[in-house]
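One chain comes next, on its own, written out as structure tokens in the form predicted alone.
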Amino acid sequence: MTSSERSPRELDCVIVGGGAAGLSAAVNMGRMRRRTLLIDERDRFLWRHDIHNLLGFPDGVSATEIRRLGWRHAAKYGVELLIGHVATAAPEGDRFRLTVERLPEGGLFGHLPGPRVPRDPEMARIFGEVPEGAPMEVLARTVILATGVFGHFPEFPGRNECVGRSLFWCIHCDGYESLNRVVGVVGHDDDAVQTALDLLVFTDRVTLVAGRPEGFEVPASRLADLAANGIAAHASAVAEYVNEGGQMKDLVLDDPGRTRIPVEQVYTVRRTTAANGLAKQLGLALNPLGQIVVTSEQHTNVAGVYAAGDATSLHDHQVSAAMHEGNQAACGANYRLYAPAQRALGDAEEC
């Protein structure tokens, strides 16, 4: 038989995407002995980046021992994992149909920025892997996307080294490790206005470049508080972020004179683009950005679909609004697999 011919898998919850909200989700759904499969892509939540405000890591803790320890944390209740993509996602009467293929190799998404990072071998002996050849499918009878966001940094020659050493984009997460540093932030609109001057609390030396030769989109009255605070402004694109063995040194811009600007770290402020394929598959309302539209307790407009982290329009990039955030998306999922009886007095489905 092929695996085409293969019966589905029916599961209780399909989890999609395997970050801090992914995983959050995945260990609640297995303590409440739900029949739970997390699919993961790998590409996203891999950085070597140390993350210094989540509670209970005063040393700090780095993104990638979060998602081992949460492997670990979600195996033990049960929950199994693969690599994969899930390519399509639909529903099918009370349930939901996913089709899972084998990530390409390199990647799944190997035209945007992101690392590379093989599969684990210790999480290989105690997971699943999805098979060679044809794809697989599953039937949930609920389903939450924790897809998050592509996009944060610009591509360079060590740039991957450089995330979360060197390289930034959030002050609220990594501002305290520029106390005192050379900080230069690369970004057009006035959100990077807002994190050069903001960045001030941290130290006096900090430089903003608009990171494209059609330089700044802000008033003039936002440069004037740029000047007014000691900041300079350089209406210019980078042609080069010069780094070595993970440490940012210049930035090189794209003018006349290729000015050098000596940096110690550097904060890129652009937008992101939200993970939505599989959400406009199942007709998930977005908001203009095209972030997933969800409730305070994750739900979203398609009953038993549920969206948690970075992909939905409450997302903050903080890793511990992520896990608050796919434990609410498994409280809403676990509630709706209850039976009539089990529910409470009134309630048809939703809690």
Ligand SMILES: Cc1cc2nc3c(=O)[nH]c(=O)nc-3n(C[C@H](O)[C@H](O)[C@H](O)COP(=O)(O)OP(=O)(O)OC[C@H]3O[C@@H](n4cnc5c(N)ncnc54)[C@H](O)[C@@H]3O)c2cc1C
Second form
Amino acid sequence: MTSSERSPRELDCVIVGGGAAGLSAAVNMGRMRRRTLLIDERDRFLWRHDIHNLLGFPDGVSATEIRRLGWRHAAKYGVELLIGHVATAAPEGDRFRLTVERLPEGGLFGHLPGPRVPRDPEMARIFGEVPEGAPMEVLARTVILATGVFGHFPEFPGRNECVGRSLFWCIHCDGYESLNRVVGVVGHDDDAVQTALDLLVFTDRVTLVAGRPEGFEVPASRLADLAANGIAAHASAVAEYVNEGGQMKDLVLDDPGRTRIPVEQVYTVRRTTAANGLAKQLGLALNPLGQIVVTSEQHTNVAGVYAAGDATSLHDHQVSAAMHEGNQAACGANYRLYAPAQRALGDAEEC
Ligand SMILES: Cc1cc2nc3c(=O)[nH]c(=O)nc-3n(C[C@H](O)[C@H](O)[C@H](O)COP(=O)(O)OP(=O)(O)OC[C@H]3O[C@@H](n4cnc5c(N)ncnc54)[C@H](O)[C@@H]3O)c2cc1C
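So that was the form predicted alone. Now I'd like the form predicted in complex with this ligand, please.
Zooming out: every chain and molecule, the one shown earlier first.
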């Protein structure tokens, strides 16, 4: 897309979000020869973590590399890629109108938690970006939301270097990397207790810290489970996350003795928040956690709108699930775009 284009583009499908889910949807829409635009607001993936459990990558693969390959893959089938922030989405007749804003020069929008990545002019040149001035408008017959989640790692100096190297949140993703390591878990609720206990599959050196002045919010029986399994539990906040060059070193507790707990890895157990702003604008049903409710074929409650990946409620939040959901969402959107004669006998609109 050239920077001089300002009138609304007419597209078969707009995909919002260029992570594993959005890119998987894009590849499949491109292969079905649909006019597809994928819009993503991060110039690069923010956290520098490696994915170790994705089939086909026995040595692991970085999240950034998956994106790079995904962009190349989608572009091969004619999908247009655009760097920008989708600010609004609304139905208009049998289409959807979306407005897309240019990313600010200084980096990402202030509402996004996580590290700020400066705008990458080279990336913008390759993929195209929203021109300066008024927001760009696009019209699409179908929309796939693949907007992901906001993670909530604690704020501390050196944190961004630690994420994915020695600071984690999910043992399905990174538990194996904790094999025989010294691990601290920070969290006050039953999810945190469960994470600490589940880590015993990988290591017997686990300590739990509540991470807030109010201490734990679990029954005494759960604290007894920890003690019975050799896990020390500290009902304190963390005063300091000591780290160096991406390596966690110590948790210093906010207690009278400033207790220092040596660690090699830390898991912070806090729920993620689904990026659901556009979903709300479109009137999509959300579950109590704010995740987009979808069917097993990624349909939302609004015809023509599909959702995939971490933003949805369907599966565990993993790259493999995001790729599957993106593919499935593309199948749904593609089917909706067929003329009546192309659909299965008796199918009025969608599969
Ligand atoms: C530290 C860490 C380690 C992990 N390890 C693993 C692992 O080992 N194995 C594994 O399978 N999974 C792992 N995961 C989880 C995995 O990264 C996610 O499940 C996967 O990235 C989900 O893909 P997604 O496409 O749904 O969302 P995302 O990858 O988050 O992509 C969503 C995209 O949508 C964009 N977006 C949102 N709103 C807008 C908007 N309004 N306009 C434009 N763009 C927008 C965002 O900028 C983002 O680029 C890990 C996650 C983290 C944070």
